[in-house]
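Just the one chain here, laid out as structure tokens, in the form predicted alone.
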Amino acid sequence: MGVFVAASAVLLAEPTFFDVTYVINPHMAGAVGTIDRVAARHQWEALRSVYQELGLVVEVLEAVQGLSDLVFVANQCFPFVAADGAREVLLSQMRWPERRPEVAVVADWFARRGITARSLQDPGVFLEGMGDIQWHPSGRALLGGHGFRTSAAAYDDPTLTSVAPVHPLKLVDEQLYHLDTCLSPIDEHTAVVCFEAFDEPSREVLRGAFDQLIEVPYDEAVRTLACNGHCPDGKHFIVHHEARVTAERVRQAGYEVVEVDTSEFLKSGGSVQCMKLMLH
């Protein structure tokens, strides 16, 4: 199996050219050519920031003309430390073409860096990275989301099983279209989550694999992307700064939240967890 290893290290993804320039997900209807570039640097910057002041190391993926969705870096691989202690990645596969070449400038930043990447076995499955695969923070497993993005199928891959057993997750809702935007893991013990965006089974998997579990308002996570807050640390969750009723119910379970402003990047759909890659 693989090694479960603390991230101390985000990737983030220059924000220069991000736009709305097509429809691949509900929050973009309606949005095509109305971001603010000033104000999404602005936002991207603070959120920069943050992670600094939490004492990550921040690493920058520097944009790319015409990728206008590279800013989401949560989605073109999946980071893992293999049996052998090997730093490795597992690349996307993803749905929509418009953003399929984002995974190969993902591919070079890590190659740069001597990092093994890895394809998945059938061409014919989809995968988007951490936007569907989540570590459970005691490091034991991994929660996989599959519906709109992510093929059911990609989770037996024998990369991912290789690295820890996979529970898969159903998304039941074309708004909460990645697991990202309906769970949000803080600690082993405790998650955000939208249970409007599972089917039954689903819901009982995380009932069975946190002892807390903080609702987020359906409106609320579709409105905000509140579940796409981000716990860098299991002490602080970063979440967007409209998200009041879900801070609120997270700082009275005893965490500090930290607001940022991501409403540039709600249009397409994205806000904390999707502009991150977590590096172990």
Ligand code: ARG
The other form holds:
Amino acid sequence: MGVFVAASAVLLAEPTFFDVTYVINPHMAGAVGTIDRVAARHQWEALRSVYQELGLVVEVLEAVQGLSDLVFVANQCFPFVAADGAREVLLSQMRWPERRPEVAVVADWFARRGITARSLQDPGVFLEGMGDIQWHPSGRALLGGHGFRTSAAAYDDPTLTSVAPVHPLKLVDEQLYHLDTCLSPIDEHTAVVCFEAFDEPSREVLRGAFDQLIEVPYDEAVRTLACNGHCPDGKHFIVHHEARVTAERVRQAGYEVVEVDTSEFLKSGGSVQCMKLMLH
Ligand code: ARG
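Could you give the coordinates for the form predicted together with the named molecule, as opposed to the form predicted alone above?
After this comes the whole thing, all chains and molecules, with the earlier chain placed first.
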């Protein structure tokens, strides 16, 4: 088994070449050519400041021309700590050819830091990094979304199961296509969730995994990607500012809400969780 180490740093990817140039999720339909790069840069910088103000070290990955989705740096890998304490990274096998070149860019970033990269045994299986894999904050298990991007078979792969036991969760709504668009663990007891995104057995798994599930209404989950909000420290939930019902419920549960504007990134089907990679 691997070792669970809480993250103290976060990787963000510069939005210089962020764009919507193809459609690989329903949010992107109609958004091709509509990105305001100046606004996107401001939104990204504001998010970077939020992480810094919360005390996290922010590392930055340089943008690469032509890789318009690289800014969603949650997707290209899954970093973990191996049983011997070594930092390693499991590289993604992206479902869509448009995004496959991003993996080498992120792999190179880790290689330059001396971090060993691993791959799944089966090159024909899809895996989209932390877009679909989440740590249960207890550190005892992983939650793994599948159905639209990651293949269910990825969760039987020994490279992944040797890190921690995986609870597979089946996603059933195309609008909420990655696990991080419908689930955001806050702490060991609490997670923000949109139930409509999961099949019934998966909902049961979630009810068993958390004492408190803060429910996000389906329309808000789709419109604002409220479940793509992110809690880096067990206290603060960073979320797109239009997720009003979610923000209210998170506050009522005793957490602090930090509102950001991710409207340009929502056009591509991403918000806070997608735009960061936690580093252990
Ligand atoms: N346009 C990107 C895609 O469809 C958005 C990725 C958002 N990332 C995430 N972790 N949900 O692949």
